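One chain comes next, on its own, written out as structure tokens in the form predicted alone.
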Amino acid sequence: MDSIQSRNQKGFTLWFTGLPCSGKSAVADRVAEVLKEQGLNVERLDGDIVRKDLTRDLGFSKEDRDENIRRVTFVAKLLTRNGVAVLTSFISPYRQVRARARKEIGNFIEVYVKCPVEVCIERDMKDMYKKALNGEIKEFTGVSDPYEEPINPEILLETDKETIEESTQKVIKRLNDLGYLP
């Protein structure tokens, strides 16, 4: 990529939110590939990866999950203001925390990855839902802890009805419509 294009790139954060196993990471990974093919500087911040490095000291209490998102928001803000396309994929179950991330980051596009919990359970390769339903995992979003659906997301994906490619094209089209793509 030439440096002029990267200097002129408008930074933004695509914030993928939804239940565990709803397809956030799968779609975000594919969108990242498409944006890179278009020559954009792209960074992925994914829940599983961030928890291994940046936030491994945190558990899954509400306070720890809020702190996890606070740290991710800080990183996303720095990258966004430096012209990077940031794609986050976090359950981020609470509206107030997502609203704080939106305010802090600025160029923030909320992507609600909507999927019925029954489908998420079918997709769960780690048996997290099974463990949560058996009481082995406490405070599990969608089972024993709430997920507050976005009220007015910029992008709504229904991954039980759309392929990854269809969801990806929806995101790319919306980014174009919003003026984020060159």
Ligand SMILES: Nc1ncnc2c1ncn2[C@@H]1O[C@H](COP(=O)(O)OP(=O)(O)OP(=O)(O)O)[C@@H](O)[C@H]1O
Contents of the next structure:
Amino acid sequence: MDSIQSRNQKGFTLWFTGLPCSGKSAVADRVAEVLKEQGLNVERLDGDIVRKDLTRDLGFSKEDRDENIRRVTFVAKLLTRNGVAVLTSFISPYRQVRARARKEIGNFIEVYVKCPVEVCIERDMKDMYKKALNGEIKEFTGVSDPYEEPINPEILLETDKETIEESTQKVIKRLNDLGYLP
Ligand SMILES: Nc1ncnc2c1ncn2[C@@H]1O[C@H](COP(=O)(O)OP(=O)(O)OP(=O)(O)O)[C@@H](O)[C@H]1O
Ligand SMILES: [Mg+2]
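Alt. form predicted together with the named molecule, vs. the form predicted alone above:
Up next: the whole complex, starting with the chain shown before.
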């Protein structure tokens, strides 16, 4: 059932960007839960899931990464303009591609999930850094492929210094300050 609150909801996209294992998915999942509890219509677009479906034909060359984000941007734009709270979590390492997403989507909130690469390497849940460091995986962001840091993100999270819960509260507070929460 549609509540009055969700019908009046102003759509936005929270765009989480950062190195592999920086904590994009972990924090975005938690923020999504909190927003759902507040009665918002929420959609998550996560790198691991999207790459198995919408963009399963793509690899990790610059060209394919750009195409991956181009398709995600298109979907996020459709959802945002229909009042959904969209949370995307993609490495999205290129500044120009994020700038394009910002322009296309409109209500765009860039969340830089900052974490030193050494800490990301310690986390390495999927053994991806290990494979990148021994050369099994090529073009791995942070090891053999560039990550261009956001210059002026709306939200900066430092996941080596704050807990998932603290990062989550930071995002919620900023959304509230920006007038996106009912
Ligand atoms: N303060 C913190 N903030 C976020 N994640 C943390 C924090 N401390 C520990 N972690 C853990 O670090 C891991 C981060 O993994 P996560 O999958 O969220 O990274 P990711 O940025 O989505 O990586 P990928 O680009 O590979 O999808 C999780 O297991 C999470 O529980
Ligand atoms: Mg992730």
